[in-house]
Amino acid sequence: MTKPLFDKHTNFVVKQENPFNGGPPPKLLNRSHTTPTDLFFVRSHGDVPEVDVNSYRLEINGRVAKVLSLSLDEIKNNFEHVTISATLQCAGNRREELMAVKPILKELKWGVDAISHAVWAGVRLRDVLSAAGVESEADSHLHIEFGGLDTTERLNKRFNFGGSIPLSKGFCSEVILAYEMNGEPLPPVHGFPLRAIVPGYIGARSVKWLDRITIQDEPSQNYFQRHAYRLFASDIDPENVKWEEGVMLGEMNVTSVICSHQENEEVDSGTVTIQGYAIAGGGREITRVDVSCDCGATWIQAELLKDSSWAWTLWKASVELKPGKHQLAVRAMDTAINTQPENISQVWNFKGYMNNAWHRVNIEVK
């Protein structure tokens, strides 16, 4: 039997080997609140870099009072050790449903699996920035650019992956520079030796293999900030797109997903337990999840299994189903009363990002 790549679980579903991308089977997603590391999804745009921790340095530069160059040991020893329980989600999660509406070219076919939850440990980003003389109030208009050691190629150019967040977000206590994941050192595929964790934002902003932090006047000029991760209206396509007019992605939106059942699955009649996850962007929390078994004609409220502000909410609902075909659907609401659109056509876009329409699964009860 072939050993799984990067020590992933034997059931881990590989979407792409080079660069390595994949996620857990949906039915394993919500078995526990914390995703085991060997099942945690992977989104990479280039090869996993080999990093010599003995020569590794993190540089903090740009609009700083003092340029810093820190070893991993200095980061661990000079700043307070903190933990954060946080869910990361790719902006392309649930792209497969959008692809069924209309083709989306040259993008990974994610199902509901581009999301996972872990307990991260490291140091607060704001503590490191403060050591470089960055002040949150005086410099609130600035942006924090993260630079990674991984390289990729787009538009016939080779470059390192990068992205940015507003300085105001970077000074929030939940944003950390992580060197541990689920109580162990970061595995290479998840960003060893150091990565950013930016809860509430799309996963692309939690840059892995971090080697540079730059404080600057505008968002990152990196391809994956200025070009790739942008949201466009449904009438825009690769032929008529004006990249600068797309919305630069940051905070995630509210969404919910059914994990317990697959499309066209057969189940026995009687009590059926439906389970899944829901998550809100920013600092918002899930306040309600509704489940339907009749295409949205009627709804019942699910039981919520909550954790921290930066975590997904697992949910479950038990229903009595008679023999026949049923369409399951789920919708969530967050604490700002944001909810999900009913029709997937309302959120279709040619990049396949931010799909948060009602999640639907057709089953047959025997």
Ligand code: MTE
Contents of the next structure:
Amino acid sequence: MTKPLFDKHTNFVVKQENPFNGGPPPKLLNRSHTTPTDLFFVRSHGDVPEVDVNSYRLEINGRVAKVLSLSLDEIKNNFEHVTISATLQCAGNRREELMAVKPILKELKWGVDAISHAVWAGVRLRDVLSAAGVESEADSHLHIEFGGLDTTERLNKRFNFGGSIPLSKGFCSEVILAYEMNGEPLPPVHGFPLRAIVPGYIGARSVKWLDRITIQDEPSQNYFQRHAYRLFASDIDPENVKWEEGVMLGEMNVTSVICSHQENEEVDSGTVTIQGYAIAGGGREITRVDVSCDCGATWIQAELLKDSSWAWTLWKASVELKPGKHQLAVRAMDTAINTQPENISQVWNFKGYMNNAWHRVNIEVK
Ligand code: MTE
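Swap state to the form predicted in complex with this ligand from the form predicted on its own:
Let's see the whole complex now, leading with the same chain.
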């Protein structure tokens, strides 16, 4: 087997080479709380840009009192170094299940693998914004647009990837500009030399290869905020879509997934340990994970394992299973008592985002 590109693990599953996209096999996904960098999923819309760190600058402009242009060393030396342990999840995670309900065109077929966890280090975004004279209270109605160095083509135009978050989120201490991942400099494929990390939000707002931050009155007009990463009702399709009517995605929703077993897997009868991950959006926490072995007729509570506020919750449950066919299912609940819808048809949308229906896996016990 040849080693995948970008120093990824030999077991890393490449979904697309150009641009490079892929993720870890589900069974390796929750083997450790922190995903090893060589297994961490990659979601890129364009090619990885080559960045000369000697000429690299981060520009902070727009509605600021003072425009800043910072080298990587200035960012590292002028601001407090902070660390955050945070999970990134793509809004397209679990799109494959939606595709089985009704086709979704021109989108990547993510299984349960568009999610990973890392320890990120860098500087707080709010410290950099304060240096540019942005004020958290006076300017709280504004938006922070992140611009990346990578380019991609949509609607016959080539442009740089970008997206925005409300300024109120940008001033939260968990939002950082990261130059390290799992104790090493950020690898090229994950955004070297600098990226935004916006815990609790869909991965698209954690812009990689960051070279521009603009403070502005409106959310970003970038394709990936204006068209993509919006949620539409199930009767909307590419022919009748009015893009401005879609809900602009920000905070993640509550979801949970079974990683230990795959569809149609055969297992031995007796004690079976079922494992997976769960995650809630915003600053919410997972409070409960329920597991069923009979299509949702009865449930047991899983044991929860979590190490920090912005991290996913890993869970496990041991059950006694007799020979025969069983449908495993999992659903989670967060601190706002949000839970997951039972039926996947309730969450189908033509872009294939935010699938948080009960995750179901059929197994055969021998
Ligand atoms: N930033 C840039 N510049 N270009 C991109 O294509 N993809 C986004 C986000 N940041 C993207 C980006 C999406 S959709 C996700 S889910 C995360 O990066 C994935 O981060 P990762 O590749 O480090 O896992």
